[in-house]
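Next comes just one chain, in structure tokens: the form predicted on its own.
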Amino acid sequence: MREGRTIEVRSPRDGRVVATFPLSGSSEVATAVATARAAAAVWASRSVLRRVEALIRLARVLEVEADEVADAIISETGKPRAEALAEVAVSVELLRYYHRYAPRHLSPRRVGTGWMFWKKAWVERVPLGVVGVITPWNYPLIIGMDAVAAALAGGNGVVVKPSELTPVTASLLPDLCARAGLPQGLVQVVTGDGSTGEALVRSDVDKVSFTGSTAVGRKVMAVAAETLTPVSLELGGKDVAIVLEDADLARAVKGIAFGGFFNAGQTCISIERVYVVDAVAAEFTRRLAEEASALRYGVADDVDVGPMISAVQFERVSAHLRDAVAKGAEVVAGGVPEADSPPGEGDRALAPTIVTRVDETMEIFHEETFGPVLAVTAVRDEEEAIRWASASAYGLFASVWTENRRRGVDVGRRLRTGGVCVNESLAHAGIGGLPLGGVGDSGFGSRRGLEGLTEMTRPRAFLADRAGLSREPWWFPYDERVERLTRSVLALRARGGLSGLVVAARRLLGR
């Protein structure tokens, strides 16, 4: 810890200090990595089956301590209890998924040897070593557990660096893992600001998993490049919903409101842009405004939409709204906070807001807002909706709303995103087998699913001789026979079938 410096964690609900943590420096990070590496040597020697049994025990510990974990999440994020408990439930689902599917996925895979029939070949997936996990503040349990669960199933140690705004929940992980029977020291947590994160990237980790803003993701990648440390980056989003003329408007309104306002819109896969076909645009917008206006928002326990995480985030969202209104946008639900009036402690909740008449000149059109704001735009038809949806530099998730499921899937396949929901929003996060990752400014790599597990291991190829010959026919010294063999194999593999076999035999015999 650098000169005894600390960070204070304050509740977004009332501004009180809920915890104080040390600001870890390079030496503390190095110690954490070394500790995790020592424990990982023991962990990696266990079979995959033994490792995933520990993961299911961790799921059971989380279930028993669900309220304690939810309390920690609420204390540092201010989100409603239902959303905090959802973090626990989604994490448990992912642990259960890896318990079931990781053993098969990580089993050695036989590989055909072609014409070298006297050989045996296979591929194993082996641990990376120690994975550095840098997490944001919006989901202090889910996002960390996504990486931790996959890394542990893959046989790695983990060092987690949570956001300086939300280290309380992450600090519970080592004890929860120990109670599940994982080796002591396997999961480490270092706390601090961006300098601590940079120290982790520069440390002796074997991979960095980063979730956060696109701007910081670029910095992480640049630092990791200095040591050729592989990274996976799940970055920002400007997720889109497309409402077609045949959509069930009642469902679309409720689903899009949920997708835009869950966690006060502070979700990388939140819906921020809505493109509605002209034929139903007016009715959809009217209903959506009514839905947004009926939602309870604030800092109490019994609300639907909680507060912004910080005054900085409150001002960012407010500035997007003020910019849009100044350039001609119309607010049809919610409101626009005044400039130069920063919220007081416990007053960071924004009303769920619907904005129309948004165009390319506005910040809210291009930039990630990350708040309870939906920008609704009427379009001529499906084609125009797809064109506008794909105009963003981001490409994380999208949703399509239509009574024709096949049509929704077809539209989704034309979108430049990492994933698509049809007549649904956010629920994919509750399915452990679905990967989450994006393209463009939304990053690359995957969390969750078998793809996320693959990210936490590396392939190792094996080839073994089974014949026991004194020498292989292509070994030194080179002579005419080696050339004939090469030409024979070339014909056999290129032509195939009986004709290839005949030509190969002739060339082998020098004919």
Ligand code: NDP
Given for the second form:
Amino acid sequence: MREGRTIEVRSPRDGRVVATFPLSGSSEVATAVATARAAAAVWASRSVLRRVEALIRLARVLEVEADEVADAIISETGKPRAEALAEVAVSVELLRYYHRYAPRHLSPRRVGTGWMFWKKAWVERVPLGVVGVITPWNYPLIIGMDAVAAALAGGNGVVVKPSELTPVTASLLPDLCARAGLPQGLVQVVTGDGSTGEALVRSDVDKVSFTGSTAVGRKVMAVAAETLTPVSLELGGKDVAIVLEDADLARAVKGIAFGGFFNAGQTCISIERVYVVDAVAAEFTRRLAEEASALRYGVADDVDVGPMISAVQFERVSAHLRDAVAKGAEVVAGGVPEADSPPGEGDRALAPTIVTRVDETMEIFHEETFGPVLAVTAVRDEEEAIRWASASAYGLFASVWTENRRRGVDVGRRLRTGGVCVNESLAHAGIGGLPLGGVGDSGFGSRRGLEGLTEMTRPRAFLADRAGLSREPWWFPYDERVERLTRSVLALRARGGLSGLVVAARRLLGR
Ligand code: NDP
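Right, the form predicted on its own is done; let's see the coordinates for the form predicted in complex with this ligand.
Zooming out: every chain and molecule, the one shown earlier first.
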């Protein structure tokens, strides 16, 4: 620890200091990685079945301690209790999913040997070692747990570096894991700021699972390149909702409001842009504005939309709104905080806001806003909606709203994103089997699902001889027989079937 330096965690609800944590430097990070590595050696030697039994025990501990964990989440994010509890539920769901599916997925896979019928081949998935997990502040439990659950199922140790704004929840992890019977030291948490994160990337971890902004993701990848440490980058988004003329408007309005305003819009897969077909645009926008205006926002357990995590985030969202309005956008619900009047502590909730007449000159069009703001644009038809949807460097998730599910899927397939919802928003996070990841400025790699689990292991290919011949026909010295064999295999492959066999046999015999 650098000369006793610390970080203070403040409640976004009232500004009071809720906890103080050490600011760890590279030597503390190195110690944490070494401790996790020692524990991982034992953990990796356990069967996958035994490992996932521990995961299900962890799920049970979380179920029992749901309120205590939710209290920790609320203390540092200020989010409504329903959303804090949802974090626990989503994490439990993922642990249960890996409990059920990891053993089969991680078991050795036989591989066909083709014409080398006297061989046996298979692939095993082996642990990476120690995974460094760097997380943002918006979901202090879920995002860490996604990577931790997959890393543990895969047989690894973990070192988590939470955001300096939200280390409280992450700091519960070692104790929760110990109560679930996981080996001591296997899950480590290092607290600190960006320099601690960088120290973790520079340490000798075997992989970095990074979730955060695109700007910091680029830095992480640059540093990881020095040591060829593999990284997965789950970055920002500018997710789109497309509302077609045949949409069930009542559902679309409620679902899009939820997708845009859940967690006060501070979600990587928040809906930020809505493209609605002209035929229903006026009616949809009127109803969405009504819905937004009816939501309760503020700093209490029982509101719908909680506060911004920090004054910086409040200002970032406000600045996007001011820029849009100055360039001609219209606010049809909510409001635009004035410049030079920063909110007081306890006053950091933004009204759910709907803006229209947004164009490419505005920051809100291109940049991730990460607040309770929906930009609604009327478009001529489905084609124009797809065109605008694609006009973003990000590509995380999208939703399509239509009574015709097949049409929704077809539109979804034309979008450059890591995932699509049809008549749904955000709910895929509650399904452990669905991977989450993006393309372009949204990064690469997956959290969650079997894809997320695969990334926490590496393949080891095995080939074993079963015939015990004194020599293989292609071994040295090269002679006419080797050539005949090669020609024979090519013929077999080219023709297949009985005629292939006949030609192959002839070539083998040199005829
Ligand atoms: P940041 O990128 O600022 O920070 C993410 C994490 O990286 C934090 O723990 C941070 O530490 C750490 N960090 C900062 N600098 C470095 C560095 N040089 N090297 C290594 N680590 C570093 O993101 P935010 O915390 O502000 O989170 C918001 C962003 O996260 C949004 O862009 C959002 O879209 C994205 N996000 C993406 C998700 C996805 O799955 N695609 C999910 C959730 C969020 P510290 O905070 O202490 O500075």
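All values reported here derive from a predicted model rather than from experimental measurement. Numbering follows the first chain given and starts at 1. Each form is matched to the other, and the largest set of C-alpha atoms that superpose within 1.5 Å is called the rigid core.
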Item to check | Displaced residue check between these two forms: residue 17, CA, 2 Å or over, core reference | outcome: no
